[in-house]
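Shown next as structure tokens: one chain only, the form predicted on its own.
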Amino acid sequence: MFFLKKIFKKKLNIEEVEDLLFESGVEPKFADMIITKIKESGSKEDDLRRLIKSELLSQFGEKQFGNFKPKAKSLMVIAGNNGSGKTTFIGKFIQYFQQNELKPAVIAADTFRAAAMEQLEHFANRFNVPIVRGADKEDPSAVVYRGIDQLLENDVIIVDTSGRQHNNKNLMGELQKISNIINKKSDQFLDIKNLITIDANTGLASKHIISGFQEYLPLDGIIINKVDSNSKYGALLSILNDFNIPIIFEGYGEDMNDLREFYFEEYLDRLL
């Protein structure tokens, strides 16, 4: 991160700048543009940062970020490949409703690791929410249904699915029927969120899980994980600029405080 005080610290010529760029996960039409500032400006590190972050607020000036206002009756599905920080974000997430003075419950649906479902049992207890948990390769579809009739006393029920690879069809398929079981039943919440989960080190073939993704689930928000141990934070610009999908958290470390909401201009603050 924070590229930009490389360029000057290190003296870098515009074929290191690009090097540079493209290691941050900037893709080239906008590596193409900060260069072309670098060039014409020859200015002082923060007037460069100033240009380039006036150029960029104004090319996303129509997009929506952030904006995630935590409701009573709502059902929020959690989806995402393994390794993406997705169980680790649930226990954030739990956190972040009873803050909001909300009462979260889970449904552990991801019933192919009984590892995720300790872990989220783990945070339950933690928290002190009640969890309906799969048996081990129990259809997870069955859980969630299941899961909502058990729990909809509570503000929020949040729903864990099973970590996939976004190329495997057999595994999205699944995830269709459970989208399929909440529609049955979404007279019951006044607010559904299909919400993807993705690891910042990705970088920009996140772009292609979030498409894989897509086809199967209908998807409102992103959330981006490991932040602080990424060098791929560029990809964000892209990322906000193919999909019509808010990133509305950033997860950052592991402590469950962890979480911070998404807003554009203090990303690019934290980038340049």
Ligand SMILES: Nc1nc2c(ncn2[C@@H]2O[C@H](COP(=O)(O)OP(=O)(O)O)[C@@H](O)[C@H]2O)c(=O)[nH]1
Given for the second form:
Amino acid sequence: MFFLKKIFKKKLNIEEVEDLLFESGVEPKFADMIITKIKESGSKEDDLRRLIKSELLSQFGEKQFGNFKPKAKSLMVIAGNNGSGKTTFIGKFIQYFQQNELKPAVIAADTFRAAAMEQLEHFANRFNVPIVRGADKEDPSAVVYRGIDQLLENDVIIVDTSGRQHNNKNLMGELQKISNIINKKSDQFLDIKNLITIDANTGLASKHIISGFQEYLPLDGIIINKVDSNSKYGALLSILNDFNIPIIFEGYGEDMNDLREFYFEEYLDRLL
Ligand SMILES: Nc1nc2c(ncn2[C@@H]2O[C@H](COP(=O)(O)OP(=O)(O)O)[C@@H](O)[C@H]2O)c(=O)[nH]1
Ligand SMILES: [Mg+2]
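Would you mind giving the form predicted together with the named molecule, to go alongside the form predicted on its own above?
Now the complete complex, all chains and molecules, led by this one.
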């Protein structure tokens, strides 16, 4: 993070700058653009920051802004790899809805691991929200079906799913089944969103994860977690560039308050 500061502090040469950009997860085509700007500018830190920022802003425009609008009668499905921060995000998301005067409830459909459902129960108790949890190894789509029926009087239903690898066909099929169940009940909701959590440390490999999930579950938004601990923050440029899916939140720590909405310009200010 803050790679321009590092460039100036350590007085790096162009090769070292390039290495630093790649380490930060910046893809070659964006790194080339940045390096061209570095060569063009009189290499004063502020000039350079302004130059690179305005170039990236004009390339990406406003369409990438998260712009998440919490509303009643909505259902949020949270999917993603194991350990990418799904359940932690749900804790934060519960608090986010409560702060927006909405009543959330959760469905623990991660029936693969009892500990995962317990972790969600912990958050549900902490924020005093209703939870429907599956039995051990129960079919997750059955849990979702039952959960929706039982929780409909709440404003927002958030579904926690098992962690899975995008190339595991069985587990991805299971996610598709959850999605089909939800589609059958879609007239109960004004807003249904399928969200994927990504560990920021995954860097450019997260592009494969996103396209892999997208094959089975049409994604409406991306949450990038662990940006506090990551050195691959630059990869977000490629996620924004390659997909027409907005990044809507960033998780930047384990505390429930460590969640912020994602705005491209703020992102650039943090990156540069
Ligand atoms: N540093 C940091 N750790 C996080 C963040 N989000 C989640 N974690 C940690 O990452 C680990 C996995 O998170 P978890 O929510 O259980 O992931 P899940 O398997 O996708 O449900 C836990 O130890 C979390 O405390 C974050 O934004 N920053
Ligand atoms: Mg979990």
